[in-house]
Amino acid sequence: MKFLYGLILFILIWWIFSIIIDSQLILPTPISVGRVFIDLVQTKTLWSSLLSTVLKGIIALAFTIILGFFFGFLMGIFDMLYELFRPAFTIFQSVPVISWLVLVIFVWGIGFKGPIVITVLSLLPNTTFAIAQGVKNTDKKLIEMAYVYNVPKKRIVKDIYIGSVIPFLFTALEVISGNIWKVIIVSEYLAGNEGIGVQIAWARQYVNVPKVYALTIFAILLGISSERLIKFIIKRKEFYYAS
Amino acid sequence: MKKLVITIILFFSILQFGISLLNPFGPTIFPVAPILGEKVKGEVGISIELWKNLDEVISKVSSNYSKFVVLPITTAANIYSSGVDIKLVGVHEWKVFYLIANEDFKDLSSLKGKTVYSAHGRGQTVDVLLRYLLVQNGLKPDVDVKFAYAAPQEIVALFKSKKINYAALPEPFVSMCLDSGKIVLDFQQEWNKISNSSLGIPIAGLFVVGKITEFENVINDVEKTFKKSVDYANSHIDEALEITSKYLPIPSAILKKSLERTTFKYIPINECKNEVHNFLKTMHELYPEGIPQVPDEGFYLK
């Protein structure tokens, strides 16, 4: 309920600003954006674009977590590897995509793969560092004790390492879920051939500003729903691990 | 009476302080270089502001103060459709688009099974034209011939590395590619055949924005200066290039080569209105999403 009031307040502020600015080209009114939004919902292009974006998001998320776990664990357990990989990940974290866009397009082309690669590379460093941190933070005494009591290696990894990594992974996931659609859409804008980002690029090209804003609403909806979903999963998992 | 006084004061202040002309950052600096380098002057002082991206110029055009602006015709048509008081004074860019290839090309049927890269996105002038030409030649766009869009800089790099074989680009990007490929199609020629025109494609022109439409003499003067500048640049190529290179970081040699395939020629709107209208109408018919509305009479300066 409070969320709804907040939303109404936001739309009101938007409305007032659009009246002050008084230009459809700079800030269209909520009504004109709403109209375009309703028109868009009825087009097939919108749904296939949305599907393409969501699919890219899921694949990118899967890759990020798998690779993040792989590198994170290695870097968390072996200090040498941590120092070895750290510069590469730090570089990926801070290099702007446009600087190496040609390379990405050269290797993966314009289309489905390019945006996924860009997204994974921009989300991976944070995830990897979070997991590495989690592994490093594992209680060493607990592990020693497990060795003393001859606990099988499998169980050490599963119960002790994973157990201490999970909270860090959750934090990383929360950060990812807030960012992933932004990154996907920008990378579609730069190197995609379909998806919400491409639709936004084309709408901008035709100076169809209300359409740009209407498409943005879908990006926001994606962001909110994925964040909710991940929070929901985290809550249930935390409950599971606590019990 | 009060209105008259204000009008007179406004007129003189324009004479005094000059008026701004928003010009795209890029090769289109060349035709206004004589104004930038103060080789050409009119009664009214013109101060040129260079814009780098569409957002920038849209925000400037939307605010209500009066000014002149150089814009692509298609973009301006869409700006006009969304309620901005913008009028076309004249067209000055007629030729700039080419299809280039770095493998054997006989005619359009060679494109079967290939991917053509073009700048920016679906609905660009070359994109619409190429799709039309393919249909005319019995090929299905998106089925027989695939399309991909990227920034022109990226396309140049990919083309030179032979990663891509076909690109439909504007100059000077075409010239940047010619050491590793050749021109296989002149879009202007094709358009002339379609439209029975001889001028080429009305690509960009001079527009006037806002209430300034009331000051006929200011417009006449700016138009005269603008035309003189285009003529001067064409007849003093090296001089104009030297001024251009102060603003544009593209090597002069490439720019000079690209000028052989670029036509800047100022034609006032009353002499090319049919061409522009026909062009916008055709673009609208071929791809309504790109130009949702063909502008009415109000788009053209009387």
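Nothing here was measured: the structure is a model prediction, and the numbers come from that model. Between two forms, the rigid core is the largest collection of C-alphas that superpose within 1.5 Å. Numbering follows the first chain given and starts at 1. What changes on going to the form predicted alone:
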Second form
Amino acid sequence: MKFLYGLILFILIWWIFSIIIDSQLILPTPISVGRVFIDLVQTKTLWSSLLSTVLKGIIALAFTIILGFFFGFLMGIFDMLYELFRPAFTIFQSVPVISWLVLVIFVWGIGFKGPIVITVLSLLPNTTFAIAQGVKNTDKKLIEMAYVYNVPKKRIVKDIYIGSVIPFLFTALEVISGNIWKVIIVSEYLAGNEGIGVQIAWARQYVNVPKVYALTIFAILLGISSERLIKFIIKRKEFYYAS
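Please show me the structure of the same protein in the form predicted alone, now that we have looked at it in the form predicted in complex with the partner chain.
The next block holds one chain only.
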């Protein structure tokens, strides 16, 4: 209920400011945006664009987790690799999205690949460092004990290392779920050929500000839904590992 009250308050403040500003080109009223929102829901273009954005997000998320787990695991086990790769990932972490956009446009041009590559490059460092930290936090005495009792290496990796990494992986997933759609949609806006970001770019081109706001609401709903879904999955997994 508190969330609902907060939402009503937000819409009320939005409505008041839209009346004060009195310009559809700056801040359209919630009613005008709501009408465009309802119209968009009934179009196939919106759903095909939404599907394209979601597909890019899923692919980018999969690559980010796979590559982050691979590099993070190696960096966590071998200190030499950690010191060797850490500067590169730190640089990647600091590069603005707009710089990746320029590079990707030069290499692949406008299309489907660009937003995926940009998203992976933007989110990979955080995931890699989270996994590496999880491996480094593994109980060393537990590993030594496993070696003393001749526990197979596969079981050490599976039951000790991966068990230690999972909480850090869950944390990385929560962070990624809050940022992935922002990066995807911005990338689509400048380097995509289909998706919500492209639809926002076309709406801006035609100075259709209510449509820009309506599409932004779809992007917000997509972000909130995916974040809630990932948190739900994480809670289920945490309960499974705890039991």
